[in-house]
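In the form predicted on its own, a lone chain appears below as structure tokens.
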Amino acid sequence: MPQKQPSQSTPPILYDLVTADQVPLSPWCWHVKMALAHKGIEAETIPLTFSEKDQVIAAGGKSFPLLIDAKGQPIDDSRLIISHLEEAYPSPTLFPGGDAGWASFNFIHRYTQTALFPTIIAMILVDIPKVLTPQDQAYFIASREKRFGMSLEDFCRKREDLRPQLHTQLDPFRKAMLSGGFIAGSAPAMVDYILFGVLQWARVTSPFPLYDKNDDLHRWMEDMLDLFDGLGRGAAAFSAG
């Protein structure tokens, strides 16, 4: 387990986008919170959300996550935040294998945001509005539909014929682990955090399986949701109640 930093007079807040129940929502603020986790640095966290994005913007933000740091700068990009956090707190390093590190992790982070975000959100959008409240379901349902052109329930139409797409898409993460365990290899890094917050928002907004319990993939992220006293645990999966 990473040490504790350091204490500071100051320390960094966290805005954090939550559900109705305020489970943390975003897959980037999950990238964040590990990251932070992993540093052993105790940010206070502020929940919002969507609607409560003014707060975030009042701050000196755009969107979620947004960090103001030790020092009260604003940072509002998950990948800019976590590349201040690596230089601001250089240890424990969230890219072992120094440059190599750091070059797996930019590839991941595309090959996530192009590739495999654009997947799963076909397979799970139509059931995000269920764990948001009423005011943020209207804003959801209706700025969703506007960016796609059609209702929820047509885009997530074939979410069941993606599931050959996934499989194949997650593979490399699949081949990776089998060096330790993990994507890094014997320890959680920043690329198992990219996976892992993509997996974590599934995981608590939607009821509909990306992989089974006989996948790698399962027994990674349960590892994974047990790391730093079960912080990914913590946020309670989807439920229908």
Contents of the next structure:
There are 2 protein chains.
Amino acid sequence: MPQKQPSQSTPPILYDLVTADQVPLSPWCWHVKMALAHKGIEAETIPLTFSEKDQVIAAGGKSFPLLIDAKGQPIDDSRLIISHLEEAYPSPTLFPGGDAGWASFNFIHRYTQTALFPTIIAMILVDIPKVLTPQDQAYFIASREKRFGMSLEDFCRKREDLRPQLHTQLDPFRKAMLSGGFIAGSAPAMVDYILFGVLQWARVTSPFPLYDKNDDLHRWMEDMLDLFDGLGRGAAAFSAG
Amino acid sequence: MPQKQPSQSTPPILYDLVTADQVPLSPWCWHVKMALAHKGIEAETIPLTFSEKDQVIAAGGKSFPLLIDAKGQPIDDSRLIISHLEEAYPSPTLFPGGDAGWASFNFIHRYTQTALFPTIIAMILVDIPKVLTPQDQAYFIASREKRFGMSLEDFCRKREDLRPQLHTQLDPFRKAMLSGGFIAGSAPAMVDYILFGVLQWARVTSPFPLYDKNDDLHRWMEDMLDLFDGLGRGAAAFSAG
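Show the other one: the form predicted in complex with a further copy of the same chain, since we just had the form predicted on its own.
Now the full complex is given, and it begins with the chain already shown.
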């Protein structure tokens, strides 16, 4: 292996998407934030609103999250950032279990994107503008109404009816937790941060409850919020946390 | 650890559900059959039709699959059987990756039950009676019409429309395979046998194609059918295999 270059001691920089109250809200940014904390990497964070995205472009990225690595290279896809962190900082691993850990991550990441995210966005989208700056609100509402072809109110009109579907979609996570408290087993790892990112996004942007207080997911989420000196809990939330 | 008892050298016995042509059809039985083969356990198999289930009851079980273990104890839930096999015959493991492997199995098993199985049964149920004995056909049609509250034809009437949903639901498996060819990584393990059981059930009972020949799942299924001297391929199928 090549010797580490002096430039590698520069801390990485994370361009992070935040609310009007400077609370990080993006699920994909939360994935990266938890991965950095897991590895004990002290990254510099640049909190930006949607309207300040030109700073991401100027730094060489296309969207949030953008990481400028220790060598000054921009990486702007959360999956690529996570892979980079695992390669550049192997210990402690984000993927315990070797091959099986990577396969489980790939499975759960895709499942979260294709099943969980579409359900949850149809439950919380209408609430998100309320936590944004006025300028971001205008952008967010216009861009999402265009993307979904309807008002945010209409997009979320049946959100109460989605509870059973979400409960079923979350059930595989509950079963995985039986192996030792976390989705990855006895200690949290990237598969936990994947689910956490999506639930934390809902937690900081919407008062709409996604699961009951007596749900095992609630116990798990409380444990997740306590990790890394309460990194997640420190972010203000609608739900009591 | 206690010494092995002489009775432990008795081969286990599997009560297996079969079609009129003696082809094993149950996804849960296929899970056990693949787990036994994975561990190189030579089990005695007793092939039975639905109408011969009284033999399962007489042997101490409630339903298929029933395993009589090496000590003569009946175990009649596929998850319990798989756990028993892993404990009694630890090597080679069905759950590579330790904690992560077990968590991944629990996740994928539940996902298969709650997402994949309901979609696939709505695509193939109407075809299943055609592979059963006349006596089984009458039982199967009556019991399923009662369970679903409609004719099998009505239950499967929209099956063509379910293709996009199934494609999306299978996508996490495709992503997991990127880690090394199989869902578990570079070699197949229990998470592969979980998906295989459900697709094999469809393969031996229905000519309705669930995915394209150029789908990566088709490549994986071909590899799965070749395992253990073609254990799965030996079972007659509607689709060319």
